[in-house]
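Here we start with a single chain on its own, the form predicted alone, put down as structure tokens.
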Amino acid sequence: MPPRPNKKRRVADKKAAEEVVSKKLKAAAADALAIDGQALVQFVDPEGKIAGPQLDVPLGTSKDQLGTLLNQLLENSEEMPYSFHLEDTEITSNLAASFGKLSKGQQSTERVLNITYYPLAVFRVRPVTRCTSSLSGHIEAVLCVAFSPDSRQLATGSGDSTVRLWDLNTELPKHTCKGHLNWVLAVAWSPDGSRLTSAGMDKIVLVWCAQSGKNLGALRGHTQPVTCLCWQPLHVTEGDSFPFLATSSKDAAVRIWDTTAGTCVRSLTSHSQPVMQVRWSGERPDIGGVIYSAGRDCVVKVWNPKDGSMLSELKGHGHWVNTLALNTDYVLRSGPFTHEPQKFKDLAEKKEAAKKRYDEAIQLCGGERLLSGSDDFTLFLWRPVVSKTAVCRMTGHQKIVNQVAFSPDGRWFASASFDKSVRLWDGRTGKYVHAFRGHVGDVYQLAWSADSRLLVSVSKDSTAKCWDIGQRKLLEDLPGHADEVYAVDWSLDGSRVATGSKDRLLKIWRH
């Protein structure tokens, strides 16, 4: 081994690197300001709506310095972040590369260059990079995983028939629910966090305290495998009543239950097919929002929860349907709870936290829209309450799409695919963006990280792959487990990630 140089030595050649790389920056500077040129922008957000007034700035300008400029504008107290579109391309560096990637006709300093604006996340949560915890108890194929709205507890199901229910603190196992005779086929946790409902094989839906871990109640009725749960936004509810669920199942019929009372409120039945999603949004309070469900009939259903009737039929799929996602997912699923750890009095305050949210949400996101993935390779973007017709139908997975979703600020939504790809795509337009390559089988599930920079996807080739939006590359590859991965989740809080495997593990992923 040749011996380590001397102090003076490191301390020279790390002051030689420094210089290369100061020089190498000043260049990039000096090159900046070489572009020559001027250039007409004008901001726009992404409703299309102008900010300011039109702009004559050198096409030297880098994304940091439209940053302050669109920040000065808005006349915002504290700089926000912002990325920045000209026509199709995002700019990442400056204005005239950019530029240059317009089409011929379009290259022409005369004409007013509209700039799109998106807002994003004011902070930042960090890739995970490392398991620290493989946590064993199921005795067979974990399924389902979901974080609680507060990112305190983790809820998972298993083909043992049992649900379990992890601390956080200590990523240690905390109660086991047993209660179901078969497979769990899905987990949900209320938006407020106190309860939890589990369902699967056995066709019944049981109801469970997130405190003790103790059966509140079984809600029975439903006479096939119950394939999906849905909680009512928090802030639709009615009154002090705590929110409704809504349970499909393959016996072809949505369900509405009152799960205080243990009780079925309504039955939605029109499907001619096993039922296989339903969500519940957040749109027309004066109803308790609408819910949203489809299965292997084809159509996407749109219900009115309170009187149970039908609003609307939503056609083109081709097969089945196999995944919904509404770009107002995250938020309705987290309630009142946000990324840092908030503590509320009561049920009213939660509802009121939730509503803010819900309302920033869609300001944000640009009026709520539903996504269907199919069977037939495709996925359809709608906007269900505005009209039947569809704003999008999206190709190029050449293999059955599994699962679709939204990040949490509505910009973007995934889909995974048995191609063994994913793709991101425009969440306004549908436009598509880019198909991520890695995974070497099957891609099963997805989870966006809280900033929406971050997505993580698991799949059958019994890898988790974590993927950064912006650069639009791999980040990090997380192997690990032995055998499939069923199910994955990120914490509302971005400290962690959940993977539930066919070798019986729940593996917690972190920074």
Given for the second form:
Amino acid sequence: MPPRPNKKRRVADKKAAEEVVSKKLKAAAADALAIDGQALVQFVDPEGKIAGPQLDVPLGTSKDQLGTLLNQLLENSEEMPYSFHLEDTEITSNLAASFGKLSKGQQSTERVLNITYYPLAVFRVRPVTRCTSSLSGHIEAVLCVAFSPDSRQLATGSGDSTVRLWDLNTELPKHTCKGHLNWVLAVAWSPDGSRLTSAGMDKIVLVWCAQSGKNLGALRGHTQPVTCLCWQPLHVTEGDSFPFLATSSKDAAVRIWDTTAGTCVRSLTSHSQPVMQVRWSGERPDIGGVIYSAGRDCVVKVWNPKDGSMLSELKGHGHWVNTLALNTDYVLRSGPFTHEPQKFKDLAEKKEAAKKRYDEAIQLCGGERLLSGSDDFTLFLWRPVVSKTAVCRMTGHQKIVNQVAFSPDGRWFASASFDKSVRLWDGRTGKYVHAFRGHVGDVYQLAWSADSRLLVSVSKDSTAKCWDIGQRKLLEDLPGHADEVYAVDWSLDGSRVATGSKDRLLKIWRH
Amino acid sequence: MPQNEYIKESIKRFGRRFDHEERMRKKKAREPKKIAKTARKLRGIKAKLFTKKRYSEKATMKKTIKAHQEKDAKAKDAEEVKPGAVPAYLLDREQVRRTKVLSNMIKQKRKEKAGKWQVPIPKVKAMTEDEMFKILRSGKRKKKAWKRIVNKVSFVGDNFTRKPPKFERYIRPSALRFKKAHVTHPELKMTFNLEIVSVKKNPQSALYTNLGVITKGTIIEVNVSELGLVTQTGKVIFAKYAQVTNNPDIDGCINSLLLV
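Form predicted together with the partner chain structure, per the form predicted alone context:
So here's everything in the complex, that chain up top.
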């Protein structure tokens, strides 16, 4: 690796790069002015609702100019960022370039062109570029990593049957939670950030206090290793009770637990094979959310947590279902917390904030969608609340799909597969967009940045890679681990990425 | 019912003797004594056949006992923490056993430059010219003796073409040419049959290195792309060095140890 240039040089390089960019922009603007012709355009939001009247604009209109126009039409008090699509193609430079990409029959200036606009995050997460600390402590492989919803703490579970809590301000170990008797396969923070649960091969689910790292209770009942944990969303809980916890296990059952009392509320049994994934949705607050579970018996089941009945079965996969994802996963996980630091008085206030955030998110991504990835190399996109049939079946991967993840705004989703590629798909329609290639080993896990502009993937080849969604290319290669990287998470405030590896190290990456 | 099954018929009709179970038990208990007695008495070919039969019986019995013991032991072990933890998504997936990523390429290159290697066999016995080459007499009267046949195993690359006989000083017999070697990974404790890429160094002399002669202690380069090894920066390792640990010309195969 070449030595890192000193700071002065870096600044100089940056300036030079900026100059080049500004020159290019000027040249592009000059080109745009040179394009003559007019077009009738109509701004449409992703749901198909019309915004403002039809406009007669020059074909040379740039993306920025479109943005200004739309902001005025929508009467936004502040300038909001948007991305624009002309039919299926994204407008990257100006209208004319995308117009040229349309099929021959569509290329008519007589027709009204529909420009779909997608709102982007108002903040930007800077890409991670360097490893700020390699934290040792675990004496076996690190199997799972999770940032707390308020991004102040980090929890890891390991093969040495401990859970560790790390302090993120100093990037040092904080607590070691001993109690498990075997590998810890999953850790999950409660959406209000006060409790942590962990589970693993020893069939017990342990609840920990996030502040002190003390054990608050053990939930016993499963007869086989526990594979996945999921908390009830904060805004669908009954009254002022603490959210329940759903766990899936290899004994083919999903159990719902009351972590405060330490009891099993309900056991959902009709799977015939190990259940590998469970998700608790924020829809249907009247029954306390809906639970989705899937596993080795190839069906996704929808449950009513209130009376434990099965609402429906989603059939389609031909082999094990490995992963489930909701387009609201991110907002459910983060609960009331946004990318800015906040303080809340009590649980009720948190619930209110969580409800507000959820409503905004569901509005933004246009209804809840469930995604499942499987050993049969395909993905299915469902709208379980609306219908039992799939919206879309996505093929393209050449090996099993190990993980799928929606971007926080629900605009995209990405799938990680053992065929060494990460694929990007459209979050609403499931249309294939791009394949990110670069890994030389199986891709294990994915994590999105909070602004949906970046994606980080980890792989068997001992590296993590940061991808740029806008430009569709590799932004940063993050080598450093000495062995397979098993787990990754991006903090919800976007400042840090944590990776856990088979070499027993936890690495923290920052800009 | 066939005529000859009269005993069965009788048992069916009248049942067994009342002390039948007892007698069978005693008979079974006395069986070893009876066998021992026959074993003592038998001589010659009969004895040989008998012992052979007895030997195989005992072997199978021991095997079954061991299998049962293992089964019992396994049930106990299930509760213990096993090494080699994997995340939930890799449970029950067949995995190729693989250890840590091998030491990085930079180190390897540095070592290569210095020509120094930490190798399993640091010193080898020097070979004489006679042992290495056989003189091949040529000419009409077989009085010229400038041709040599290599007596040892050699590696000849794919793109090798023979020179005209007049210029061919060294002959590497095709029967002694090898393309593959057994390579043991010291950390994995596993052996793979891998293709040889080149002969890096033969400690006997530079000439042997050039000729591609493989003797004990030779460093060969093998193609490890199938093993799926990666460097720390996430690049695939295609070839690595290995040292030959046996005498290939005597054994008829090349055994080697991967240099990590």
